[in-house]
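A single chain comes next, written as structure tokens; it is the form predicted alone.
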Amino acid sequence: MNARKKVEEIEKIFQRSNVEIADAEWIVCEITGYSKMCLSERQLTEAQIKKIDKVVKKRLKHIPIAQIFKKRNFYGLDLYINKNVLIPRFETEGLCELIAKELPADILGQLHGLDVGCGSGAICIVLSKLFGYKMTAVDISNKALKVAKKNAKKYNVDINYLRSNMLSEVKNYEFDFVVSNPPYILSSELKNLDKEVVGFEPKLALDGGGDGLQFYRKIIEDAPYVLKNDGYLFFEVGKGMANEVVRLMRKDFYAIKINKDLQGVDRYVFGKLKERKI
């Protein structure tokens, strides 16, 4: 098979599959090992074509690409991903940026943060590896914690992982900040999600209860017992939820703000604790 025929074969694979262009480029680049700019006719081998065809068939079953390749790039780090954790979203990178903006970069690791519902470990690993914060992270799922620990080991970051239902097992700590991207999809809306989300990502990481605010209430209620005075609470929130999360925070937090994501959606809510509870 000459170079031209190889290219034609690739084109046929994608034409008959109706795979989106962005997905197609990702698949080809991942399998060939070349960037999009470096792809050319002579860089496609028969073995690569077979691999591409195999991946496309999986994609047609709505399996997310991140799960097919078992990885997701988050804030420049390639994190291991499997079916037991939520695939990190681009919006959550903005949550990490917000924390780094509001708090000083901490080379000595003197600022201690808690990541509630850490999943793959994306948030806590970025905050530890790239910004120097000392991190503790919790999740109710042992399978998710296994993924998070694998990612922490890959990037040589020392994170204290605890199995905990929200903050129930977090005791005798005084954190400078708490961060969470909890499940916020309304239970009634789960069935309306894309097939690749509802069919292949853990319901535990998606279902936010009847109004999507179940976990925000619990974290807001418990955070004052583990935060220092004037400690920060940072949230990523679902579309249309920011004002309600602000309302829930007003009892125990002040200087509460809403920040937008790059699409202009009110995506991040944060504030400072009035007074630590004991």
Ligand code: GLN
Contents of the next structure:
Amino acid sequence: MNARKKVEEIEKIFQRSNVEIADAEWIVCEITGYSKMCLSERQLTEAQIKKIDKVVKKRLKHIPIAQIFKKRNFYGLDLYINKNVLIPRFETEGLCELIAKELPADILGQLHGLDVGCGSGAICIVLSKLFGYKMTAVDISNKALKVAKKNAKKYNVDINYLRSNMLSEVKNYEFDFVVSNPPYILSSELKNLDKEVVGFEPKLALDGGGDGLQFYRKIIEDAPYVLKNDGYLFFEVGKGMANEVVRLMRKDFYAIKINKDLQGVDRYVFGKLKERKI
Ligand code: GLN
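Go ahead and give the structure of the form predicted together with the named molecule, now that the form predicted alone is out.
Expanding to the full complex; the earlier chain stays at the top.
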């Protein structure tokens, strides 16, 4: 069977079941190793068709494609993913980019950052591997830390991973910057998310409490104890949350800014610490 025809067949099936159609191409390319460009010229073997059909069945159960293939590309790195971590989102690439833009380039390599709630390790691994920062990363979930460590090993980066409930285990550190993409979905909204998300991604990585802001509050309260004077705090925030996060930061931070993501949504909030607390 022709590979392009197979993609079209899967697209129709996905359309009927409300599954992302673009995944059809992805599945065929991933299993065959063919590039998107040459699908029309390629034929599929029986074995390939069997494998493809197996994956299509899983996808129809709304299992996210990143979990089926156990990987997700993030900032050009192929990260290992499983059901114990949030699947890194495209917007989060923008958070990494923002940090590299804001921090002084001349002392690159000497700056020490903390990634709070590292999940798969997406942020800390990109910041270490591609931008050269020294990174410590914490997560409350041992299962997530296992994934993050696997990814660090794959990309040969030396990250100081610690199991910690927010900043509880890093109180003796002095970081140049703290970054976090904490869970920010309102508890009451969880049930309204796509089946792919609510049915398969860890609730621990999604649920931001009653108003979605509980982890921002905690990090903003504790970051002054672990940052150097004038150290940076960088956040990714949920839609509509930026102004409230700015308001929460005002007491201890200055030069606070909001940046948009590529969709034009206020997505990143960052500022500098007035004075370290002890
Ligand atoms: N830091 C990880 C990411 O951005 C995990 C975030 C989370 O679990 N909320 O992908």
